[in-house]
Amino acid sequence: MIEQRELPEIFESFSDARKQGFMAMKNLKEQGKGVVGTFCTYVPVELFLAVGLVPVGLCSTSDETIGEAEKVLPRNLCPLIKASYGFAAADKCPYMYFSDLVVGETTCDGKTKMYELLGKIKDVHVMDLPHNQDRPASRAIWMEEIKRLKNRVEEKFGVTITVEKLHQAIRERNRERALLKKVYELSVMSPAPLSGLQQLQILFGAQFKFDHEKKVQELEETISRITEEYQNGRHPIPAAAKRIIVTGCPIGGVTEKFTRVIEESGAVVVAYENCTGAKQFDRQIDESADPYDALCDYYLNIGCSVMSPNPNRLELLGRLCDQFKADGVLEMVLQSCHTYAIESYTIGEFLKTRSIPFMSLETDYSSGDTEQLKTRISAFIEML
């Protein structure tokens, strides 16, 4: 079992960020700041940052309101979609409550139809995401969608998004992405200097820190502290711990159970090839290009399973396996997430060519399958 030793105080800052962010968000609203809620990494948040709006990820990582959602939505729907709608319907998510505008995207059919219902509760803008990255028509559609969002933001908030402001927002987000990439790349070291749960706390918690300069400073301090302690001999992860890369659906909140089970089984998660981790922070937006071209190319090329074909996910996963010297890859697929479930076969075949053990597991937002996950994952790790 990976020992979750006492964390440096700065780790707690990220761990507690989502909870503390509620009050920070309230204060920002009292200062007159506009807030834009989002669900997905395809949304170009630089458009909001360019005019001082506050983007925030909305509550969709708990089963707390799924019962409320199932009064309207079918039970056999992805828990992430049900939770996203349930928090709005039950009015239990402060971030949803404070959002002046919610920006969704047509990543999957379930989300697309859910946004129709969400639009009866909140002001919702939906981006029409092409599901192919190669065709010129896909790029043209996505460019049009980015400019349609720009116009909607300008109209809604009475602001003007200038090219100069957008360049500045891109530079700021690139700086943050680079630091978050440095955080997870610390685990290239062997043994890893932090557990997968600790890494997740930073990557997930950072999105709920709304003071950009303070967040950047805290990330720099965190990287410096971890590096310094490691160089001084603090090696909290046993050298024998098998090194696991997690892929699949995003992890956070209740689905942290997946990482917890892996590390309670004696392995360590060294990287996340999903929207919580490398998929979001691996690349930089081109600062030298026209900002709209740069946003279009960056966001359209995210390697999500909704894309067909989806070579960018394989490229990133393969590169992470090499970089982190992975002993195995575990995939978490949320119940009824058809695109990730179907793509599991392709991922398995890809990893087979590299002789890297792989297992895909389906789960939901309940704790009812924890023992089953323990049995399957511990057997997988023993086999490595």
Second form
Amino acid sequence: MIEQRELPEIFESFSDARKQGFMAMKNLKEQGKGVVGTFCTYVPVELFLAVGLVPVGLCSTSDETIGEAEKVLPRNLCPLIKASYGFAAADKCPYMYFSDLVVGETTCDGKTKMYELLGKIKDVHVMDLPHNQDRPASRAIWMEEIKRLKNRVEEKFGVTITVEKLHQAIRERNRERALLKKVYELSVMSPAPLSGLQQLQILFGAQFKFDHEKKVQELEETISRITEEYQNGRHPIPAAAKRIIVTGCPIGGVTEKFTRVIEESGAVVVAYENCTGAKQFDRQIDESADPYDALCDYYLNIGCSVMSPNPNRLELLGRLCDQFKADGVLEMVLQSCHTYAIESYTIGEFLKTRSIPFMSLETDYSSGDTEQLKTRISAFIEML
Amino acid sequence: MDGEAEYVIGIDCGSTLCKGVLLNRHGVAAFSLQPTGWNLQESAARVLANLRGNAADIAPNTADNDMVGNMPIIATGYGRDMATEKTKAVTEISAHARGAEYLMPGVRTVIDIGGQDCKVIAVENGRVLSFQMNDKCAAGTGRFVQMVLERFNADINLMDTLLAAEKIIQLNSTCAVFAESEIIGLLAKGYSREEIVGGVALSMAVKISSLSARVGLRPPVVLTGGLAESSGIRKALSQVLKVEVQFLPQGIYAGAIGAACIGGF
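Alternate state requested, the form predicted together with its partner chain (shown: the form predicted alone):
In what comes next, the whole complex appears, and the chain from above leads the way.
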């Protein structure tokens, strides 16, 4: 079992960021700042940052309000979608409460239809996301959608997004992405200097820190402290622990159980090829290009299973397997997530060609399947 | 055998039965079987006490109170973490693969029908290559078979006679509870219990074939777990999977034997 030993104190500020962020956000609101809630990594948050608006990831990682959501939505639906809607319907997510505008995107059918219902509760703007990355027409649609979002933001908040300000926002976010990439790349070292659960808490927690300069400083400090202690001989992860890469649906909140079970079985998660991890931080936005072209290309090329075909996911996953010397890949698919569930076969075949053991598991936001996950994941790790 | 341990105990604490073996370099020296009941810890302890008693009888003068007290104990099965005094716990998947290899060297596929789940395991030299388990559903498990047999006032030993029927029917429900409603409906239509039990065995085999399709089925194929002795279930499986599912003597103990092997042999 990987013990979740203590990390430098500064780490606490990330594992607690979501909770502490509530107060920070309240203060920002009182100062008159506008807040934009988002659900997905496809939303170009640079448009909000450029004019001092605060983007925030909305609560969609707990089962607390699924009951409320099921009064309206079908039971047999992705838990992330149910939770997203449920938090708004039950008025239980402070971030949802503080959001002046919610920006959705037509990633999957479930979300697309849910936003129609969410629109009755909140001011929702939906971006029409094409599901292909090569066709010029797809790119043209996405470009138009980015411009439409820009106009909506300008209109709603009475601001002007200049090219200058947008450039600045791109540079800021790039800096943050680079630092978060540096955080997860710490685990390229063998043995890893931190557990996968701790890595996840930093990556997930960073989005709830709203002061850019302070966040950058804390990330730099966290990286240098972890590196320093590691060089001083502090190796909290046993060298024999099998190195796992997690792929699939986003992980955070209750689905941390997936990482917990892996690490309780004696392996260590070294990287996340999902929206909580590398998928979001691996690439940089082109700072030399026209900012709208740069945003359009960066966001459209995210390797999510909603894209067809989806070569970028394979490219990233293959690269991470080499870079992190993975012993195995485990995929978490949320119940009723068709695109990830179907793409699972492609991932399995791809990893077979590289002789990397792979297993995909379906779960939801309840804790009822922890034992079933445990048996399967332990057996997978015993197999490596 | 690694180290000095002369005997190793393997305990497979399943949801229905708790199985245990005492293993030494020559083979299985003793078996023990207890219904699991509600207290996992207690049934594992009873199995352990039986096996320790056996060990003391077998080697009364090798000074061996010590030996008996210090035997490695490897636990598996869903109650593995509840078995006190264990030296190690392994999953039933690794244990069944290893145990089947011990009982039939060269085995390539293990079908384990347990009380609350069923699994198909691809094996090579006793190691797991890949596996599939049923998800969140009771149809296709030993418990489902037990439930049906209880309804017909039959026990597991009677199953093979019931399965001898020439005519069997198809059950359509994929859920154990709905399948029971379906069975009640079939009884009302006048079907015999032989026909219905045959239908249950067949529907179970169909469930398992969908798991095995994802693992790949390579012979020799064996059946382990609580239904290992049933020739009727093997027949139904062989028919649906289109490959002979071989009889594995002591297959019910495969998990416990595998655990013991992982522990020391």
